[in-house]
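The chain that follows stands alone, in the form predicted alone, written as structure tokens.
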Amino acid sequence: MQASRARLFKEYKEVQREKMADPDIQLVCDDSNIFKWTALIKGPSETPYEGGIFQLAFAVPEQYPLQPPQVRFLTKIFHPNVHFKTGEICLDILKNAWSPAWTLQSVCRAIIALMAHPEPDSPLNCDSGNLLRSGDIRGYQSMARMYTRLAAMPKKG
């Protein structure tokens, strides 16, 4: 446990010192406890996501690096690897393919990619991977799109 706070204390001050360097991703550790964390994160440009605000919950398990955080989605998003009730995410890197080397940021980075880049063969949400399988790409696009307008985008007024 020693040597997962030690690794999460030093992912803070990086994320501290590089806040500008990433503006598409704000990661916030819990005042109190260092196996909490929050990530805001901008919908890839050229996406239905573009324009949202997304908000991420991390619970980094006592082995950290060793094992995987735990992610999940508390903004509402329509995306086929994303379960819609839950947030739970489907990406290799939280399952089976993680390696250490990974950081809290660079998993941030890779939920981007997959919101940019959804894989319809492995779906959490049915409805978006059959709408993407069978072919209706405005269909999925117009879906997410509402979605990130009602849940992911600030209210005017």
Given for the second form:
Amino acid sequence: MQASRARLFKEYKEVQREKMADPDIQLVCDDSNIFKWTALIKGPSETPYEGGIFQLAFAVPEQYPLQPPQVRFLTKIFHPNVHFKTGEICLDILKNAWSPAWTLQSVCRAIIALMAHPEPDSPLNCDSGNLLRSGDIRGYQSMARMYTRLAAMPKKG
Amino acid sequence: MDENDLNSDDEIAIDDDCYYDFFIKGDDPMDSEDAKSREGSGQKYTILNQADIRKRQEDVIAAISTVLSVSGATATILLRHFNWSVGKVHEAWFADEDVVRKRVGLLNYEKQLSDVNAGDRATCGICFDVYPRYRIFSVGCGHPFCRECWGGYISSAINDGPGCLTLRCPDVSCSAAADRDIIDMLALSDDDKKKYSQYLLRSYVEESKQIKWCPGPDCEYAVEFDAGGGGDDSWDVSCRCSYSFCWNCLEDSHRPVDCQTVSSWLSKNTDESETKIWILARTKPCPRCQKSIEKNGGCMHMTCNPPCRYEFCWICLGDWYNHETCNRYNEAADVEADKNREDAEKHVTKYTHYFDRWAANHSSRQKAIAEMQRVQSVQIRKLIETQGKAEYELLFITDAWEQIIGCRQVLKWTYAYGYYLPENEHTKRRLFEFLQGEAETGLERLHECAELELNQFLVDYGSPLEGFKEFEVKLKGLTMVTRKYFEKLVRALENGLSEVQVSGTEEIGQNFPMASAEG
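Could you present the same protein in the form predicted together with its partner chain, rather than the form predicted alone shown above?
What follows is the whole complex; the chain from before opens it.
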């Protein structure tokens, strides 16, 4: 408990210090609970998520960093490895490939990389996975882009 | 166990006598004393306890460590990766050491702590605290982590399961292996170390091809099998926990029946038991193709599924077109219909016949095992009191029970064998049934004698009861006779009943009068 709190506090200070270092990621710690974080990440360019801002929720376990944080999308996203309803993310480093050397910041970077490089063979969103697997790139892109517009972009007017 | 160790690796001699070991046991009191040391000298398998397994494991580790001039911990990593096969490690290592090192995460250089951390202080990559050098540790790749974080990292990996055996440096992109020495040095508690070494032991058994855990309940022994040992092709293994099983398929011991027959029999049993009752209650077999038909409504004009397409009357099972009504009682037709039904039910009846006997012998064996425990724990002690005998003079009783338990097992599986023995091979069937009947009769007499006649001697009348000697002679005799019958049966089934040729005439059959008693 003490170790996880100390480590999270270090990460918090690091985030404050390097606020501008990574313009694509904005990590925010809950005011009253250092085990709850949210992040805003920018959809990577040249992907159907470009222009969208996606919100992630982090629930950090007490055994952190020996155990991985639980992360899910709060913003609706159409992506083979993200559950369409719950926002659950299928990413190896959040499960068995976790290493305590990962940080919340680097997890965000890994999620951005996943958005740019979906893994259609282990889909949580089957519709999306099937589009990619059948080679219908345009179909996948237009669906993903539509949801980015609907859910991840500021509403006009 | 000394003898086992001598024979440990490749040469376990086979002699044919020991093949029938479990029948031969107990010719005289000395014999069963010898049983333990005979293990390993004649059998194709060796029972290993935890200490034996550890010893073997350490031996192969030492062997690799010497030949490759690497540490024991490194040798462990290599062996684990190559399924504990010394040969495979040698082959791969001497073919291309660098490839092997890379694959298992062994560095062949020792990197200093990374340059960023040069100086006498370094930042731990997990807790991000700065520590003096002596509190920082790296597995030779230079990635610095403090001892406390290493401890937590190791402990969390160990509690996650046997994956801890392939532990790597915590750095995200580093593949340097954290070996057994590191665990020993940095693990937080002895409990963790103990768990780790238990996983290592299990890995030796579970990943090597020659050793399997005994599937007996709560048994901690493993059995090493020397499949290349030649001799017979029996896989039967009898563990020191008294569970006997087939090393190949891990089912119950089923000599002389082969694994294939056992597996079809067992899967048949599950299929049949679940559905048989349902089928019998609701269906009739098609009079032509015998397929079960369920009538789920409609008129009595039935048409069987293609390709049969037979059309018949549901009530009398007669052909539909030669049939106008079947309301009139007709004695002759009734006999005919009965015959049809009989044919259809024949396979169910046949199966039931074999299954009942298979199951009866199974439960009889379970009871015999329980009884034997009672004999050993209670009755022998009573007999020592009431009959004034020494313990070694009473060994013939446990021998008899061991014989019963072993024979029940064989007899049980011969019923699976009998079910699959083709019906048209009449001479084989007759020989089989004769031998089986003979063995079964003998076993029943032995079982009854051991179970009932012993009781009278358990009562304490103040002085030894007469007739104990006669009982002893009788029981020993029955034990021996039964053993002979079963040896004969096993031998005959294992060579495929080849004493009789398929082309044999009925004359050959006459050498084997039908068994007189059954059940």
